[in-house]
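This document opens with one chain alone, in structure tokens, the form predicted on its own.
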Amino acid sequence: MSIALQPSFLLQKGKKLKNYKGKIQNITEKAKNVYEIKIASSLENVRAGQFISILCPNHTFRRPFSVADFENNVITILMKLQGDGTKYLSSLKADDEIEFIAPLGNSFEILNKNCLLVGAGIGIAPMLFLKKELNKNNIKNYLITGFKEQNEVISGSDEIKLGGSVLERLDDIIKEKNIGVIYSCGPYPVLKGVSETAKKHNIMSFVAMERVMACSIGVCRGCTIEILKDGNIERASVCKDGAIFRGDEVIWE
């Protein structure tokens, strides 16, 4: 089903963003407090690593979600139940209408090397989309995900780590699979660990940073991090300049 888009005057990195109407196709609980939402709209293109930001009625700020899949104008997101906004979204039914802006942020740079994908918790979402893109390009890849408990597991990975840290397996996998680049999304400690592991093995890493976003378009500057550019330390907005950064560019605390 194709829904007519509405014009928007929002800008991100000089690019006009569009405000879309979409219809819920279905909502499925995939794991404990984690929902998969499929949204039909007239949006024509989204790349792995980008996100959308959904308007929740009676809430000032939109809610950002990484895209877990996109096909035939249908966006798939994974949403963890955390507050009033996500509670509202989880209550929606098929054919309910929502409003969102998209596509937001940059995308993963795809390299023709053996790839290791690391997703921790809800961070699996953009990794699933990236894995699909890599498979289309016949690029060898291996996805490992980490969850605290069995009832939190979201399917789709080649290997699942329960309890502890997903970082414990990285050194072995890099050697076993002859990995040339690592992509990751998850909590800050995981991304920092991925970056440090990649540096140790002298390979490149790309991290999808997780930050609380208010505006989602780089206006409020509430999601800034420090990065190293051309030898200088700069402040970058995760929503506008990311959310994908090279691991060796991020100034890790």
Given for the second form:
Amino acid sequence: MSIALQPSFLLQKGKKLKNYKGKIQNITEKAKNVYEIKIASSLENVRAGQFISILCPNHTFRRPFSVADFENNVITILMKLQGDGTKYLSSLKADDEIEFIAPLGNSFEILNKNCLLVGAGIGIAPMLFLKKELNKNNIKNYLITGFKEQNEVISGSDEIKLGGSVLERLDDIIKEKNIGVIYSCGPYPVLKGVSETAKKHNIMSFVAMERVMACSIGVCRGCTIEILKDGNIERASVCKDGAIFRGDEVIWE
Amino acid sequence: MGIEKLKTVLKSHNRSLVLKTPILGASGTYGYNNEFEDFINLEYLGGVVTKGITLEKRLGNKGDRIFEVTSGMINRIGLENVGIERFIKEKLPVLKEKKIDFILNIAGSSFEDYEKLAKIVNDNNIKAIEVNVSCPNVNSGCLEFGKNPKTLEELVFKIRKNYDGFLIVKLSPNVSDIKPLALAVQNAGADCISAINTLHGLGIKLNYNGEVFTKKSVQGGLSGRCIKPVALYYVSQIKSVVDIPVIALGGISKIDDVFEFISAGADAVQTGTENFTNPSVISDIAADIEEFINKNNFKDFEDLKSKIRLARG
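Could you give the coordinates for the form predicted in complex with the partner chain, as opposed to the form predicted on its own above?
The complete assembly is shown below, putting the previous chain first.
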């Protein structure tokens, strides 16, 4: 029997979004081209799986980031250098001000089962926050992360797979640890593989989907994916209906 | 009161539409009803122009739908919407409950679609509609209505016959001459023109991994700050041939932009893509205009508008 400890829809009900002013506390390069940014603001609550979207000057789209930690009104995000927007953010210094919308999206549904957390590359970010939430609730969990090379490794997991694919390790871990649910964040093929592996073992999976976003609040319909709801194909927005989806609901390409 | 000063009246030959303020949220960027409630002071919202509504529900396009470009974006959403029936059942009550003024945007792919929609909105006492004849995303001929003056006049006439409220037609900039189209719309009995819809655009992003190039591309409608000069041009072109009011949109992000569009002939404006960048832009601009009116002792927005239009050069 599984018990949903914190049904996310209850927590999200009536939750107001806000355009926050934040102050950079510090920025550190955690791994090759990966920055950890700590942002202080008046945001009071955010849950694992939720994200914030930061305004980048001279850019139409805000940049979305999963929350990697939240403590005493300080949000931690992990950012990989990708283009102009992230380059701007990496150039910020302590005490610089930024503007971000939060708290965005749904959150991971926490089940009272042994959890396997799978983070590929920068996908480790929301897994670290989820691990912390699970630990607080005394729920057994195991975080495996995958990186291409040693200089890309971000610390905080129980097992690191260097090179190859994290997917290769899942079958064994599921059996060894008597896993009842998998959570994952990472590139599309990893999420697809996690969902397929969960199905094979007849367990639930929750995946953090990623798409380019324009509004980040569910209005523009720019970031939709296809999901199966009660046997019908529907378009769900990653920013508002997600970013967390049940692996078996996503229609994988 | 302060906000009373922002009241805007759009007067056509036979009707008028009163707006709380001259700043509205453009179709497709402002949702169906109260989506931006968390970010703005609703008193400053001139109205929501709803997402384009079709007779039947539409899932929209598959694949990548948006693409960021310098000072703008390209979209190919493909008119995803809940359909008129669900709009009336689920979205309309929220608008009424929250007392949010709105203009219903309708789109179709045949004369019959538009006629049916016009009848339905008329039966539901919806006081203003904006007709999308220019959405470049639908393959079914939607664009054609907005390209040919004769077809457009026939379409607007047919909608007019079925709809008694304030009728706005949204024009596309993807034409060689917009003046005959604006005239056709006025001749057919429309009350107002909104312009411009998105421009044709193609975004391409290439990536080289050391061996091969991979490519991401999105072809669709270009919008955002980069299209403002194009929009200003078309608004002035339209205003040079018609005397019904014009609601301008295209790259508006600040008070100066609004003044420029008023100078080009606009009576009210919509913000579109900017709502994604700054979700409180409508409140921000409306508050800035209010402050400008008070600081410089204009009587109200109408007074300010007339003074801006006196500027020559």
